[in-house]
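Only one chain comes next, encoded as C-alpha cells, the form predicted on its own.
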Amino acid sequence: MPAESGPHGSHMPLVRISRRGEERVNAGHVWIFGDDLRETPSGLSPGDWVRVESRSGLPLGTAMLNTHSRIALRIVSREVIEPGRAFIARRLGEARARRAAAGWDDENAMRLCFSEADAMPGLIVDRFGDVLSLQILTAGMERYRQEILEELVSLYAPRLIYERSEGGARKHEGMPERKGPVFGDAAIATSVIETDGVRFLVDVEKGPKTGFFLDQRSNRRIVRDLSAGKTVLDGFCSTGGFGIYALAGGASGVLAIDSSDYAIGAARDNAARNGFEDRWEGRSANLFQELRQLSASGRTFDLVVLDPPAFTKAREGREGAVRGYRDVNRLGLSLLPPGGLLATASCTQLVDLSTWKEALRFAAADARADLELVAVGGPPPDHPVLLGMPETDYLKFAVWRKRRR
C-alpha cells in the first residue's frame, strides 16, 4: 500500500496491538484480529477510524476499528491519514488509475473497486455499462456511505447505483442489510454488457452477488478458445457465462445446469441474446444428483466445466469444502472420455491452491483417472491481488486434460 500524502489525522484516536500483529501488518496483511489488540481506548464505537502503532510505539497506520467483529482492525493506509472525501475521491481515484493502466479504463463491465485490494476495505463497486452496484461490507467504509456515493457519482456519472449491502459480511460487522436503488432511475435494473464480443444482461436487483460475476472473465476466454467443436456440460451455471463462452468459441452444443430456476432462466435468455439457443441446454437441478445420473446413463462430453460456489465460508466448514471439491471434480470426471478436458475452479478464499490441489488429485484417483495439466487461470486485472494478503487470492482456475490410463 502507497504512502499518503495530505493531512495527519493525528486527533484520532491510538490504538496499539501486539508483536504478532505487528509482524502481520509489516508482512504486507491488513487485518488485525482481536487477539492481538493490547491498548484500545474505552468508548470508541464499530467504524471508528484510528492510529495503529506497535506497542513500542512504531506508527504503524491508519486502520478501522471494530471490536465486535473477529477482524477488529483493517489497515487502510501505513501513514496517519486524514479520513474524509478527500481520502474517498484519492482512493476511487487510485482504483480506476490502477484499471486504465491494465488496459480496462473503456471496460463496460468491470469491478471499479475490489475493498482491501484496492485499499478500501469493504467497499465493492461494479459497472455493468452505465449502472453501478454497491457493496458496503464494513462499518468503517459504513461511516462514509454518502461520500463514496457522491464520488461516485462525479467520477462515472451513472444513471443508476443500486446498493447490495447483503450477507453474513454485515452481520459480522453488526450492521442490518440495506438493498435498493440509491441514485438516478430508479426504473432501471438492468443493463446489458459486452465483454469479449459476448453479450448478457445484468440484473443488479436480482442478480447473484452484485448482478453477475466478473472475476471469470479471464477463465472464460480460456474455455472459449478450448471448445471449438466440443460438446460441454457448463455446471453450476449461474447465469450463463461458461457456457455462452464457449459457444461463442464454436461448441456444438452445452447443457447447463445449476439448482437455481431464476439462474436457468437468465442463462437461457442470454443464450438467445448472442443466436445460441439452439445450441443451448438448461436444466433446473441439483448437480451432484444430476452428475450421477448421467454417468450412470453413460453420456459423455468433450469439456466439463465446473465452477461451484464457495462451499464454505467459515473456517470450521473447510474439511467439507474439500470433500466438496473431491466430490464434484471426480463426478464431473465420470463424465470424460480420455482426451476429454475438465475446466475447474474454486473460489473458496479459505481453501488455498495446495489444499484445493490435494483434493483434484483424490477427485483423480478417485475416478481413476491421470490428469495433465492444459492451462491455468485467475482473476483478470479489476481483481487485484496482493502478496501479503493471501485473502485477495481467492479465485482458483485450471483446466486438465483427461489422458487414457
Contents of the next structure:
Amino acid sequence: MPAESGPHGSHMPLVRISRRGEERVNAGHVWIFGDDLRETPSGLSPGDWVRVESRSGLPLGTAMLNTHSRIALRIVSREVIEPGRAFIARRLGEARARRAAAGWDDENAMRLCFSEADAMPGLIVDRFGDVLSLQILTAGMERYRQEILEELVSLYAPRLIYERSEGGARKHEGMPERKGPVFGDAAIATSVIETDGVRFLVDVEKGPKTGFFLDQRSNRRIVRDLSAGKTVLDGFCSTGGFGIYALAGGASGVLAIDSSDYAIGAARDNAARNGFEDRWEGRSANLFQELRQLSASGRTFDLVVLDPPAFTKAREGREGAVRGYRDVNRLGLSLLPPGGLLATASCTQLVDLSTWKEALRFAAADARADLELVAVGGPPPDHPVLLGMPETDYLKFAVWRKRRR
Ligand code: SAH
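I have the form predicted on its own already, so could you send the form predicted in complex with ligand SAH?
Next comes the full complex, this chain leading.
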C-alpha cells in the first residue's frame, strides 16, 4: 500500500455500506458485517485499509477490510486517516494516556492495548514487567506488524516481545498461527509481576492466552477484602490469582481446582512465591465433578470463587452456556453454609449481564438459596468498556451472600 500518496488517506479504496451498517456505526459500534457491504471495489485483499462511506456518500471513517471474515469491516477511526506508523503510534499513545488518566501509568503488569476497546481491532499487548506479550488477530493489524513492534520498543523499551498470535480468531481471518519471541532476549520467557503486593510468575510461552489473566485484577481485590479468616474454594484457578489474593487477605485456607495440570503447577509455585504454601492446596480435576464429590462428602467453604472459561464463542452455543452457568453456580452454592459467599464471574461475551443474572436466579432456586448482593465487580481500567460496543463489556462479576432461610 503506498504510504504517502495524497492527503488524508485519499488513495485508500472506498467501500460503501448499507443504511443498517451506517446506523450501527452511528450507534457507536465498529463492526460491519458482510451483508452490509454495498459497493466494494474488486481486487481488494484481506487486511486492506479502506475509506468507508454511507450509500449516499457520507464519510464514516477508516476501516480494515476482510471479506473472509463474518466481520467484513472493523472501523479504526471515525475520520479518514493515513494508515501507517504515525497512526499506530498515535493509537498506542492514546491507549497509554487512557490508562494513565485512570491512575495506571506505571503498573508493572497491565494490558497496554486491548483491541477494539482501544480502537486497534485485533491488537492485544500485555506488559509483564519488562516482557511484552503480543497478539495480532486481524489481517488489518498484521499488515502493520513491523510498525507495531517498532513502536512498542520505542514506547516501552522491553527486554522481550513474545508473540502469541494463536487461536480461532486468526483462522477466521485466514491467517496461520504464530508463536515465539519476536524481539529482544529470546532466552527469557518468564517474568515476575507484582499486583497489589502479590507476586506471580508469568510464563509468556506456556501460560494461558498471553501468559496471565489480567482482567480479574479488581475482582481479585474484592475477594481479598472479603477473605479474612475464611476457608476458600478457588474454582477454575488457572495460575492461582483469586486464591492467592484471598490468602493475602487472611484466608485460613484455599482449595484451588483447575482441569489443567500446567495451571495447578503454576498456581502452586505462585502460592509458594508469596509464602502461602501451607495454606494452599491444589487439585487438578474437572470442577463440575469435583464440586459434586465435595458436596456429597458434606464439605463446606465460607467463600466459593467461580471463574469459568468462556462457555461459548458462537451464537449457537448460547443456550448451553447459560445452562453451564446455572449448573456450576448451583454446585458452588451447595458447598456454602448459610452466611457463606459466592464470588462468581462470567467472561462469555455472548451472555450479557441480564442473561447471566437470570442463570444465577435459576441456580439459586435449584440450590434453594436466597442470595443477597455483597459486591459488584467488573474489568479494571486497562480493559476499557465502550458503551456502543457491548462486546467490550464481556466481564461480569458479583459476590452474593447465601441468607439463612
Ligand atoms: N481464575 C483464573 C482464570 C480462570 S480461566 C485467574 O484468576 O487467573 C478458566 C480456567 O478454567 C482455565 O484455567 C481452564 O484450565 C479451567 N477449566 C476449564 N474447564 C474446566 C473444568 N471443567 N474444570 C476445571 N477447570 C476447568
